[in-house]
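So this first bit is one chain, no partners, the form predicted alone, shown in structure tokens.
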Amino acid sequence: MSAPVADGVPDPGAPDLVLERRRMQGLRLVGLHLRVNVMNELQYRSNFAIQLIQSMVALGTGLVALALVFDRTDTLDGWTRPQLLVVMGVFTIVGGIIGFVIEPNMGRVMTDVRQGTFDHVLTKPVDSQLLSSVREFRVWRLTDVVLGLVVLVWGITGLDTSVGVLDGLAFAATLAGGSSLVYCLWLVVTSGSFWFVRMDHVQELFFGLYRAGQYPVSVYPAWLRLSLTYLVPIGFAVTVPSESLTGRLTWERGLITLGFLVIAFAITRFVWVRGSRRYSGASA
């Protein structure tokens, strides 16, 4: 698309207008799919009760395990009971975000590639990565987010130090960054289906590793700590936001998280573009 000209001079603001138009188009796309999925989910309200029971059982199991730990000790690698409640809350919130938007969309991409119906995404006049990331929403999984917030507030009220506005902003930023890193990892794994078709077993492996996130990564051996931070970014997704609320987050850690996020987005985009170009489906 060429930039509009006036008297032969290109309009320097035209690229900004195009970028703004694409951004608004993306927001409308997200809103449309979210609205449709909410309407569909509201037809089956009994699923809310089922999901709530499942979420409460999972959270209760984690809290029981935490209680057993503190029956034997007052701290776990320097983390007190209220601080680990904060970690548990963040772990539950991130798990809810994964179940709400990341897992269902990545699963649908794998299914479309395996069945040869991914053409319906590639032929749409929107960015294929964006569309693939917002087609499915499991609204009832937001119960995990709500329960996680309850546990988070519970933990914060027991902290020895107060949580200020800057701490809250740091928490929001690191939580968004950590969730984005999980999305990047999952999309890279999902893109592998363009080469290997079936990647379902890798997703199951991720869920197993994610369970380790209910405790700070610092409690694990060095090799596992590095793996849970840089290979499977549970440390960035759960531990770093928890550190922002418990006074443990350093500016170096924050910069590392930001740098890792930029790199992860670049790698994810590269892998997605290369993979989608390899796709040959029903219309090929």
The other form holds:
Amino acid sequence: MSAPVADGVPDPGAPDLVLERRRMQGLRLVGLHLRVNVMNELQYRSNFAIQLIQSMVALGTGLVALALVFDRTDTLDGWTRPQLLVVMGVFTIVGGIIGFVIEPNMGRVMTDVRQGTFDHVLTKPVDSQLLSSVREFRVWRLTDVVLGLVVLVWGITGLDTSVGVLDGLAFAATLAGGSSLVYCLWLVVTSGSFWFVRMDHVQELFFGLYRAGQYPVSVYPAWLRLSLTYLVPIGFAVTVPSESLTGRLTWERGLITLGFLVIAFAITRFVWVRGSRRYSGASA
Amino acid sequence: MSDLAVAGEVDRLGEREGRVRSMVRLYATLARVSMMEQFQYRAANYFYMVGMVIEPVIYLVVWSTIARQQGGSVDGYTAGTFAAYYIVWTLVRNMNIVFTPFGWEERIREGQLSAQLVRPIHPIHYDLGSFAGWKVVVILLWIPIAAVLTLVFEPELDPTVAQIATFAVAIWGAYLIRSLLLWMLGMITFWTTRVTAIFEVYFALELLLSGRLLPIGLMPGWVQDLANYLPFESTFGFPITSLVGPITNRELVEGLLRQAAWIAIGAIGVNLMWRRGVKAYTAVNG
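Return the structure block for the form predicted in complex with its partner chain; the form predicted alone was the one displayed.
Entire complex below, previous chain first.
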């Protein structure tokens, strides 16, 4: 006789349910870490004022640089002033996303590997890549996202072309895709620390390269444009979303982004699994 | 004059000579140690330098695009001149990196200054000496980067002997001025720990008023006037222009004199702030 199962309560061992539960667990994990981090950072409200000044100074100098450019010319490589404002807005938003979740988590992994405290991640009964990606949130860095949105809207209102619902959706999708690509690249670089330990200088290099996203990658010479697109996905993260709002995005480019994203995720996963297996725990 | 007085005079002379000699030896030792140290981190230094090269490349690409769109030049600057300006920029920028004002918080919090306070020499000499040694490494590492940039961007560079000589002096003048300025900036930490915003504003002003973003000659007139009264141009725009031109011999001399003046003002400022700051420092530590 089989064990009695109450009506309506499915067998908890069914494979698709395990998967479902794991997904829920993943979401709850993200939510929980986010809440703890937010509560923690809300204690330090003066940090918000400092962040606000920092963000405004950075954005201000970017806008002055643009003003100097358009003091001399009406278009830069075919991009008008409002269009470049859109690029500046997206650049600031993506920078905010990087500072909010990507950089703090990846930085923590590098520290953990160096100090041998990465054990705490590996011994938990959840996926190590997921856990490593959601442990830290710098809430105040969202200031950049808000300021970037302001500049973005400012740019959009100056555009000759109108932005439709479809464009808006394409923008949201390409922004999410582009940010995910930045995450992938950063995680691959971070995984490098399983082999080489010191990877923070590569991170410096990325920050240097990221600045190039202030302008559409098409202004750069071919060698730089290609490396800014496929090696360091700034082209996908900043330029492509901007294109979707300025009527430049083609279906092809959208599909390339999607395809590249799938490949990048696969490579990232592969490198992460290989790398974390190499980790031997310096503390042990 | 009595024999005794003469002997005293000679003694004092000898003492001063000894002081100069020991200073030179101090600098040489500090520079040598940091050179050896930094050579060990060649790869790290390179990543850092390559990441830094992106900044001028952005300015260069944008402004040479504008020059081309305007039929070849912007106020006399062609794509080739811009290339020369921003390639020389990379060396001047590397010369310009000195002890960061953000480092003062740690210096003060961890009491690192206490050891330096009991030594007979002003602590700024330790920074100046060791960073100068690092510069030698940086210049060596810079040469291949400059070679690649030259191949890619085809700069127009045709300096006179006077320009080259001035440049060789001016980059060290720039190094000294920026060291002094950032020391003063960092010392604000003696009085308040909420310095980040001040530093950020300072660096933004420096970016715009020094020739780092754009040659000062291409800035609006009132910005040029303002920059004349500030030290920033001596640390960036002047050394670059001294090599790239267009510049007259008279302007070369004037630029060097201006650097000398800023060094004097900076030295006085550092001394005054340091003396007061140390009092605040000891007070904090009880």
